[in-house]
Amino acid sequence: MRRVIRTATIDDLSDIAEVEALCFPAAEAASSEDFKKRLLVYPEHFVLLYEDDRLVSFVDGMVTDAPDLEDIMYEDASLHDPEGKWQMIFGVNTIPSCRKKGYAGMLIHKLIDMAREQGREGLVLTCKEELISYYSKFGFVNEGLSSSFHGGVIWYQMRLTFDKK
């Protein structure tokens, strides 16, 4: 089995939308059209893991100067600022048959490394309460309830801030 980690292109759109639909309930999942808008603006901020020719995991999100992840960011790709201070994480997706293999962790580490190399201040994500301890393992700190009501779910905002040199 050949495993490849790389950033996305617009050609990955159908694979990305398919994996998202497997990973999130319909009310929370981004649509193919949402992903198309994102991929046309910031494909280099999607980190994909393929096994042979099958996408099995990906992480994505925009970059912005805004300190908090807001629902409008999911819908409006034009809010992406290539010089922004914060790498947002919109989704961490691994197909059910490939979970518990460390794939999501590999991609989170890759995105953290990319954000550090790009001179960002850190990364921000929102998650459900049961995932707070998972993201804490990567250095994310729970900041409490998020202002997000995405998908009608309660979200917690977490932040990983890089040490200033």
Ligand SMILES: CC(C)(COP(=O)(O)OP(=O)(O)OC[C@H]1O[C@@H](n2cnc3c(N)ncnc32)[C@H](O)[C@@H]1OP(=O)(O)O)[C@@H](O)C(=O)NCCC(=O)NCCS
The other form holds:
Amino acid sequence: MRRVIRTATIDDLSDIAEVEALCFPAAEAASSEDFKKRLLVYPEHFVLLYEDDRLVSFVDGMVTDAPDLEDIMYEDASLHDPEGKWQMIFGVNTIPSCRKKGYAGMLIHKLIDMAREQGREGLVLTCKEELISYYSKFGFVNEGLSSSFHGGVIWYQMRLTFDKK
Ligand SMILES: CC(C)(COP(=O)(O)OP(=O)(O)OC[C@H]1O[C@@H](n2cnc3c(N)ncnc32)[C@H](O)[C@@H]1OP(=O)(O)O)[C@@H](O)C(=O)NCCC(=O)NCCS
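Next up, can you give the form predicted together with the named molecule of this protein, since the form predicted alone came first?
Up next: the whole complex, starting with the chain shown before.
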């Protein structure tokens, strides 16, 4: 089995939408239309993991100067600012049959490395309570309840801030 980690192109749209649907309940899953809008604007801020020809895990998010992750960002790809300070993380997904192999961790590390190389201030994500300790392992700090009501669920915002040189 060959494992490949790479950024996305618009050609990955159907694979990405399929993985999302396997990972999230319908109320929380981004639609194929949402991903299309994102992939047309910031494909280089998607990181994908393929096992042979099968997409099994991905992470994505826009870059913005706004310090907090807001629900509108999920839908409005025009808010992406290539020069922005913060790499947002919108989704972390691994298909059920490939979980607990460290795949999401590899992709999160890759996105962190990319954001550091690009001179960002750090990364911001929102997550459910049960994943706070998972993201803490990467250096994310819990900032408490997020303003998000995405999918009618309670979300916490977490931030990883790079040390200033
Ligand atoms: C969360 C998710 C991306 C992890 O993917 P993965 O490739 O299995 O991640 P890794 O192998 O790097 O890490 C696995 C760790 O995830 C954590 N984790 C995953 N789901 C969890 C849950 N429901 N509750 C608590 N911890 C959880 C655990 O710490 C686990 O570590 P363990 O192996 O020691 O138990 C995957 O479970 C998934 O796609 N879930 C559904 C979508 C989702 O909730 N995404 C996160 C949005 S904030």
